[in-house]
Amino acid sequence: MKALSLYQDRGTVVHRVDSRSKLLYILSAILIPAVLPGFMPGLAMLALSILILATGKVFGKVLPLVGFSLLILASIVLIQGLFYSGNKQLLFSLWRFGFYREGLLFSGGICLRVMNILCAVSILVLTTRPSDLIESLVRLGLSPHLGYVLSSVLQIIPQMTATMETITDAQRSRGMETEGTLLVRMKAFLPLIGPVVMNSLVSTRERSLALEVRAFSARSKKTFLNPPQGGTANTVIPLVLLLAMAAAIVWRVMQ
């Protein structure tokens, strides 16, 4: 059966780790390096992620991700290095243009928060089912209806991708030509948009009636399927990541 989302089942530690641990690890590896000046907390919450990535096995499915924002972050660093307002300290030349230290060091502030947060949101989005997630964060006060509607965010992609390939594998049986120049494909297109969006509303419709079936609506009293993740580790992991983010903003109003 096709994964229905970027879920990696991998059964390391960190996959065992409640989601709600990873949630704090996101907020503590953006604020953490926002809070306290310099590159050294970034790098180390930038090093961090990348161990854990490599603790759960999945640090190969990040590397797509990261090949795709250098080219966003590369012309952050062209646009900054030659243009930043506060640009004072010429520190090469490159033909006609001067980078400027002020501008690259801005940028480099810049790439490396953004590094920081794609990899801890990896960490979540790949060591995690999105069901697990969901769970957590009902338990956390979530309402249920919301809860169902984040779901339904997280795998209608996921859903109609699976759905495209069945139906394209359908009519491809039946003799339609789905592979070829550009003009072939965009006369295919429209005869399979068709079905996938009808397929995805009765997909809806059949979910929606089997979730009131089993009394969704009711106001009583929610119980859920698994038991709830307990542990030293998930004890331990939000306290550390509590005390950190707060000793991170001790310091900085001290300062």
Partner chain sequence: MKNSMWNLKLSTSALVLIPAAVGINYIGKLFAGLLKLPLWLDSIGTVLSAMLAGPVVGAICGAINNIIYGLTMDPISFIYALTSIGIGLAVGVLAQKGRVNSIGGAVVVGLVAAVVSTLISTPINIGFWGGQTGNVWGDLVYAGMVAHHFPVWIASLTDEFIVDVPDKIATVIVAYGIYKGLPQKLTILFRHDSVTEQL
The other form holds:
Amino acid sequence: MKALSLYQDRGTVVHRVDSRSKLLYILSAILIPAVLPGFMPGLAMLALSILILATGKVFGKVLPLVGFSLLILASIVLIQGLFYSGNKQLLFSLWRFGFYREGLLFSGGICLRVMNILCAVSILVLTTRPSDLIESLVRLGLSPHLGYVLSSVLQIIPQMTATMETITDAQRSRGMETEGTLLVRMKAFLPLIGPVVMNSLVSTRERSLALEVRAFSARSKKTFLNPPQGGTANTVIPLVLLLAMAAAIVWRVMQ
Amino acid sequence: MKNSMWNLKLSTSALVLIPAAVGINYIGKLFAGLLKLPLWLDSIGTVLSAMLAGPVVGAICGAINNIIYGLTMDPISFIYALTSIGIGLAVGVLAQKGRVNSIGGAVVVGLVAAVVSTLISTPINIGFWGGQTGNVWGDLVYAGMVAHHFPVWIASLTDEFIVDVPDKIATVIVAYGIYKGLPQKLTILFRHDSVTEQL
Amino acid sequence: MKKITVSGLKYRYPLTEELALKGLSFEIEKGEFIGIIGQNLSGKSTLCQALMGLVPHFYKGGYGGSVWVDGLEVGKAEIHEIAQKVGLVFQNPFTQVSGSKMTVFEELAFGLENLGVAREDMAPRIEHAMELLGIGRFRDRNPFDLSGGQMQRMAIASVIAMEPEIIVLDEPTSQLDPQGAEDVFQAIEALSRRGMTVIMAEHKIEKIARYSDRVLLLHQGEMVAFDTPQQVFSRDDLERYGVVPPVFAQVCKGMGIRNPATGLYPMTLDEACDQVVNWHE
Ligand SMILES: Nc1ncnc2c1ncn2[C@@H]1O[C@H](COP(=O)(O)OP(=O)(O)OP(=O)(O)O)[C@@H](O)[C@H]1O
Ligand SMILES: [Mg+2]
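Moving from the form predicted on its own, what structure would you give for the form predicted in complex with the partner chain?
The next block holds the full complex; its first chain is the one shown before.
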């Protein structure tokens, strides 16, 4: 059974950087371009993220992640390029439609911001083991109970999906309709998900009992099996990022 | 305050409910897609957990749902955690006040959830995507309205709302159906007001 | 030395009218192996959970009387305190996995992390528990990739790592295949031989007859008998309580073979053999 995760075990330097630094990097990638004017800071940040992703040997894995948003971004460029309320200067026309400079610039800004966030988050998601990420969040002060919930979700989703597949096959072989008119398909929905949903809810009782037995609600301070990640890089990187963010804000205020 | 629905110290049962509920969200979304339904149906678990254990659990469930989506599928989901939290809170409060007691009640609660979801999502849609939702039907309406010089926020609000209303009503009805089917000796474990009585 | 003292224990689940436990009183000595038997819904699971404090703390409901475990009053203590004295293992191996750990080794650490055990102390305790239950070679496996029997032994090991002095098992093998069940029984027997107090609710009556020092017979929430297996299984009214005596006791009873010293029927194959040999002489 595999846990739900996008983690790529490539063992590079990027992988050895701890989650705290990567979380701060995401914050910087959002904050710095938002604080500084113009396209340049965003472009520079994006270039840096891509460089890090390449160093982590995970650049190829970014595309599927970005894919979700690419379609929306394309439609944004289209709609804003055509209809943005500030549209004045016609850039070019395709058939009967005119694309305007203002709308395209506006949507370009959106695309840059989205790509920036996506790439920065990708660094964290693709090069950090989810269990390490959750553990470091708990060390940073997240409630261990919420830490448990997060790890548990990562395991429960593949399990439920696997059960679903078995059930879908069984229902199909019993002649349940999953094609046809909208009404037929709507009617199929509840019988399909019902049993798994019920079962997952009913087993919460036994799982809670089992957790109680393992002192889950103990109030003493929790300890960790694994030692914390150390190293100079993991103290230097957060420091540099914090300084960079502070510098950007100070510069903006001084303007 | 100890037994109120706003108690932040969650019982083990309530905590264990959250992963199950996030799993239910996921399966709902998966099968809505598989059956090519024109709805998302991706918050059935959040709504169920809010009905069972109240607004705090509903909100946490919503937040964790989007955090996990963000970490494993689509990083943009992170921002919409706010919407999920809103849905969990709204349904949780209404359910604890006994409003989800019939199909009719479920429809009303679904409508409220849609309003809450629209009010939270629209500013995010505007700030992040320039106002669109990414749903074909909604975005077509949006494009039409913007072309006819409606203000962006009205177009965006409409875009989100017409997608949310049928989705949230269907979601609450499905969740209500499941809730009805659960044995009482299970549902009582998620309540906040039980105490041990001395015999 | 008394490990467990139960007096006048009464319990009613929420939303129900009838008591699930109707005033039980008994004592258990350190190192004993106690079998709990009784037909379905007689209250075995409820009693097991009352020894651990899940009844009443987890379910709430109505509670009366007292349970003392190793100097701790269960009704007034918290579950995590009791968890350091009593370990509880359930029927379903699957739902006992914490569901948040990626390897068997980490799974065993779960309870220790919750208790706040120092990191240096964890590994030796986990190693010891894995060795006792014979699951050391699965240490790096994902908990959900184990077979039912292996998973159940992991569940026991997870509890053993927390170093309780008493272990309570509620039908630990009812959902396992025969081989898995046998492995689990042998592991439990080994724990008992090491001096641990073991309490096991079980429908498999031969196993109860073989391992138990004393057998507690429950019927509709009341304690009908608490005595040696020979005494309990020699009763003539067992059928009324939905209990089928071990097959050797039945055969010997049919043939009228008794242990001349006690006047009771033999319970196990070995005992029956001795008596048959004596009987022929
Ligand atoms: N969570 C619960 N809520 C309400 N009543 C319950 C609950 N669990 C058990 N009961 C009731 O308590 C009584 C004793 O049940 P218990 O599960 O202890 O029996 P058991 O001897 O373990 O049965 P089995 O052999 O089937 O495991 C039964 O009448 C049962 O219906
Ligand atoms: Mg039972």
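Quick caveat, the model's predicted, so the values are computed rather than measured. Residue numbers count along the first chain shown, from 1. Rigid core: the largest C-alpha set superposing within 1.5 Å between the two forms.
Relative to the superposed core, Arg101 shifts its CA atom by less than 2 Å between the two forms.
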